[in-house]
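Presented as C-alpha cells, the chain that follows is alone, the form predicted alone.
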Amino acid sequence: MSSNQDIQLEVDGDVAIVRLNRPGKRNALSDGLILAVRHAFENLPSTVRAAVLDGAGEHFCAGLDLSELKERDAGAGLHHSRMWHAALEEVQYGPVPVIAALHGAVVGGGLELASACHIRVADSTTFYALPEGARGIFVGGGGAVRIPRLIGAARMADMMLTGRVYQAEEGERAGFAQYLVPEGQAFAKALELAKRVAQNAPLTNYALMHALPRIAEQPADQGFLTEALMAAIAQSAPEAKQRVRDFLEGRAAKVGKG
C-alpha cells in the first residue's frame, strides 16, 4: 500500500484500490488531488487488471475545492479545464476498467470524476448534484460530455438550472449508477465486481473501454466496421482461443439465471 497526502493506492491481488484521501474536505478536488488521480492511473502496476475508485470518509467527492477557485482569464481557465480533462482521460481510457464506489456526496467535479468510470456502484446515502449553475460557473472536468451520456442533456440542464438533487434511488433510475446497495456496502460490491472484471480476457476489457464508447458515437456504417475489426482482433488472441475451447469442451462455467 502506498499513499500521499491526497490519495491512497492499495493492490489487492489483481485489483488496484485508488482512494481519494481528503475526508476532512469531503474529498473536494484540489488541483493536487486531480494530479494525484492522474498519476495513480498512469502508474498502476502491470499486474493490475481492474481498479476500484473510492472516497475516504462519509463522502465520495463533494466537487471542486472552492478555496482554490481563482480568478483566471479565459486562457488560464481553458488550460485549467484541459488539465482536468487529461487527468480524467487516464481514468476512462487508462489500462484497466474502473468501478466507482459511491457514497454520500457525488457533487459537481465529483460527479464528473464518477462519470469517467466504467461501472458505478452507489449506496443508499449517495446523492448527486451539479451546483455550478448557482455559483455562476460551468462544468469544466468533462461533465458536459460524459454526464449527458449517462442521464441525457435535459436532466443535466435541469440540475444546473434549478439545483435539483437526485437521491440514491432516483439517481439509479436516472442512470447515474448501475448498482444500488444498502448503506456502507458500495465498496464491497465494487471490489466484488472488480475481481470479476479482472478475470476477463484483457483484450476484451480493452475493447469495452476503448472501442465501445467510440463505436457508440460513430455513424452506423463506421460503427459496424470498427466492431468487426475489434471482434477479429479480440478473438485472435491466444487467451480468447483457449477460453472458447474450454467452453466447447465443458471446462468453462455456463451462463446462469439472475
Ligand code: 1HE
Contents of the next structure:
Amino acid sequence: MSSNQDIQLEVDGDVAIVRLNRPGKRNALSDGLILAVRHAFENLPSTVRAAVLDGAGEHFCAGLDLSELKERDAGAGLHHSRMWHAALEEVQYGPVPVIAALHGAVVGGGLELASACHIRVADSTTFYALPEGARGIFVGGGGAVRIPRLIGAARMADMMLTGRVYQAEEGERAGFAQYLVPEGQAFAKALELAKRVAQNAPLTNYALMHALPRIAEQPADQGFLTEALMAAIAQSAPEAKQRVRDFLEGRAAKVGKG
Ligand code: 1HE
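Form predicted in complex with the named molecule structure, per the form predicted alone context:
Once more the chain from above appears, this time first in line as the rest of the complex follows.
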C-alpha cells in the first residue's frame, strides 16, 4: 500500500489496521510518516468499512519527530502545519470511521493524531501530554481545534502551561478516550469495535463522520435543518428500510441484547 516501512497496513475482513511502525523512535511522526498516514487513509481498499489505528511497541506515538524540527521561517512553518492538517483531515474525514488503540505515550502530535480518530480506546499504560509548551512551540496538527472538543480549552491550556500529564484513568474521565481497558488490550478492543462499526449502514457511518461534527458546530437553527436533511437521506436508503423491517419482524437484535 505504502512504500514507507514506518507504516503497516493489514486488512482483516472489512477492517483495515493501520499501524505506526517506528517503535525505536516511539513512533515519532517524521514528515515521511505523516505523509504515509495521509497516503494510507486516502488509499484504503474500497471493501474496508472501518479502520483501527495502532502504534507498534510500547507507545502509541511520541508526537512530532523533534530531530526534524529545524529552523523554519514563518512561511515554512505554516506549510508544515498545513501538511499535518491535510493528513489528519484524511483520518477524520476519510472513507471510514477510525478507532485508535492507545497505549503508552499519546503525546504532542500523537495526541493530535488520536484526536482526529472517531473512537479512542486506551489501555491502562496510556498517558496524555502536550510537551509543546515545554519545548517552546505550539500545537500545529489540528490540536487547538480538536483537543478542546474532547477535554475543554481550560484543561488543554493547563497541560501546555504546566506540563501536566494525564494518566489513563484520569484521562478517560477527562474525555480523552471513550473506553479504558486493562494493559495490552487496547488493540483487541479497538478491533472488536471496528468490526461492530463495519456492520452499520454506510450512510449512518457517513452521517456520524461528516454531518454530526458539523451540526454540533452550527447554530442550533441551522443544525436542526442539517440534521433533518441528513436524517431524510439516511432513512431513504434501501438498507435502512430493510433494517427497520428486520426489527419489526423480529429478525434484528433488541437494544442491549447483542
Ligand atoms: C524521539 C521522539 C520524538 C522519542 N522525536 N525522537 N514530543 C515530545 O516532546 C516527546 C518526546 N519523547 C519522550 O518524552 C519519550 O521519548 C517518551 C516518553 C515518548 C518515551 O520514553 P522512552 O524512555 O520509552 O524512550 P526514549 O529513550 O526517550 O526514546 C527512544 C528513542 O526515540 C530515542 O532515540 P535514540 O536514537 O536515542 O534511541 C529518542 O530520542 C527517540 N524519540 N520521542 C524524535 N518526539 C504538529 S506539531 C506537534 C508538536 C509536537 O508533537 S511536540 C512534542 C514532541
